[in-house]
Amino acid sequence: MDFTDKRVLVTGSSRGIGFEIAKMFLDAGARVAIHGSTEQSAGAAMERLGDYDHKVAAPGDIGTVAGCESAVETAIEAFGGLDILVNCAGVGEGRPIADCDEAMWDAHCDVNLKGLFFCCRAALPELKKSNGNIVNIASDAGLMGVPGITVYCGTKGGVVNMSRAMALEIAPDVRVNCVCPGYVDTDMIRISAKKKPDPEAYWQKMIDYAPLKRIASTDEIAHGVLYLASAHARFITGTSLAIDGGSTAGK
C-alpha cells in the first residue's frame, strides 16, 4: 500500500501497537506525527525510529482535551494538514468489580473515550478538507464481555459504537473505522505477565484464548489499520475489524 506524502497522526505511537503502525506508515511513504504522553516518550520513539524522513514528535496528554488538541495541532502545523488519524492511545487494567475505584474508572474513560473523541474533534476540520479517514483502536473486549476487565470492556465497547456514530455523522466527507485486536505481543503484555504469580501459566492462558492458539504480532494489527486507512478500503466506513484469532467468533 502506497501512502506517499499522506499526512498521518498516530496517537500512542511511542510503544507497542502504535509504534508499529507509525513505522509501517513511514515505510509506505507517509509523513507521520509520533505521539507520546510526554516529550520524553515521544522523543525516545523518534530516536528508535532512526533515520526515517518526514516524521515529527507530537506529544500530549490524551487524557485531557488540551493534550489532544496540542498533539493534533502539532501534526497539522508540521504537515500543513492531515489525511489520516489513528487513535491508538489507550490504557487497560484488570480488576474485580469490587476493586475498581473512581481513579481507575476516570483513567480509562479519560484516555480510551474522552481522549479519542477530542482527538477526532480537533482533527475533523482538516480531515474534511482532505477527505481523509480515522481508524480507532478498540479491542475484542469491546465486542464481547470478558470477566475481570469490566471497566476496560465498557470503554472499548464505547469506542466501537462511537466509531459507528461518527461514521454516520461525518460521511461522506470522512470515513471512520475501528480495529479490534485480541491479545498482542507487546512490552506491556510481557510486563503484565511477569507480575503474575505464575508468568508461564498466564502467558499460556493468553496463547490458548483464541481458537488460532497464539498471540498476534504488532505488525498483524498494523497491516489491518493500514488497509482500512488506504484507498483499497474507500467504500468501507463504520465497520469494526476483529483481528483476534477468532476469539469473538463464539465459544
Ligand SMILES: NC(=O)c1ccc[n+]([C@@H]2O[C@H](COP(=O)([O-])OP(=O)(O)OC[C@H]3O[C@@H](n4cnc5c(N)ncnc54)[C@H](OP(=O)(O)O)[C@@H]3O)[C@@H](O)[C@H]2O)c1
Contents of the next structure:
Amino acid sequence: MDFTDKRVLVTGSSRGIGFEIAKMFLDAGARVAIHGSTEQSAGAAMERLGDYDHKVAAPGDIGTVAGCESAVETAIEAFGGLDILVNCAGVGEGRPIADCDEAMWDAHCDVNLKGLFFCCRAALPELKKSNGNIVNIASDAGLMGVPGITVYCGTKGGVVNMSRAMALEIAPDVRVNCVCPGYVDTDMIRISAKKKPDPEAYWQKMIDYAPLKRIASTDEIAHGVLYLASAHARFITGTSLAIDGGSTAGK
Ligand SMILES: NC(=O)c1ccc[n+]([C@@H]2O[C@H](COP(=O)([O-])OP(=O)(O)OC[C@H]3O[C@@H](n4cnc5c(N)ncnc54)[C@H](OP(=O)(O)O)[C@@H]3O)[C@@H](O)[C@H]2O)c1
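Right, the form predicted alone is done; let's see the coordinates for the form predicted together with this ligand.
What follows is the whole complex; the chain from before opens it.
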C-alpha cells in the first residue's frame, strides 16, 4: 500500500501496536506524528525510528481534552494538515467488579473513550478538508462481554458504537472505522500476566482463548489498520474489523 506524503497521526505510537502502525505508515511513504503520553515516551520512540525522515513528535495526555488538542495541533502544524488519524492510545486492566474503584473507572474512560472522542473532534476540520479518515483501535472485548475486564469492555464497546455514530454523522466527507484486536503481544498483556499468581498459566490461557490458538503479533494488527486507512477501503465506513484469531466468531 502506498501512502506517499499522506499526513498521519497515530496516538499511542510510543510503544506496542501503535509503534508498529506508525512504522508501517513510514515504510509506506507517509509523514507520521509519533505520540506518547509524555515528551519522553514520544522522544524514545522517535529515537527508535531514527532512520526515518518524515516524522515528528506530538506528545500529549490523551486523558485530558487539552492533551488531545495539543497532540493533534502539533501534527497539523508540522504537516500543514492531516489525512489519517489512528486512535491507538489506550489502557487496560483486568479486575473483578468488586475491586474496580473510581480511579480505575476514570482512567479507562478518560483515555479509551473521552480522549479518543476529543482527538477526533480536534482533527475533524482538517480531515474534512483532505477527505481523510479515522481508524479507532477498539478490541474484541468491544464486540462481546469478557468476564474480569468489565470496565475495559464498557469503554471498547463504546468505541465501536461511537465510531458507527461518528461515521454516519460525518459521511460522506470522512470515513471512520474500527479495528478490534484479540490478544496482542505488547506491554499491556505482558504486564497483566506478570501480576497474576501464575503468569505462565495466564499466558497459556491467552493463547488458548483464540480458536487459532496463539497471540497476535503487532504487525498483524497494523496491516488491518493500513488497509482500512487506504484507498482500497474507500467504500468502507462504520465497520469494525476483528483481527482476533476467531475469538468473536462464536462459541
Ligand atoms: N495488547 C492487546 O492484547 C490489545 C488487545 C485489544 C486491543 N488493544 C488496544 O490496542 C491499543 C494499544 O494497545 P497496546 O497493547 O499497544 O498497549 P501498550 O503497549 O500498553 O501501549 C499503550 C500506548 O498508549 C499510550 N497511552 C496510555 N495512556 C495514555 C495517556 N493517558 N495519554 C497518552 N497516551 C497514553 C502509551 O503511551 P506511553 O508510552 O507514554 O505510556 C502507549 O503509547 C489500546 O487501545 C488497547 O486497548 C490491545
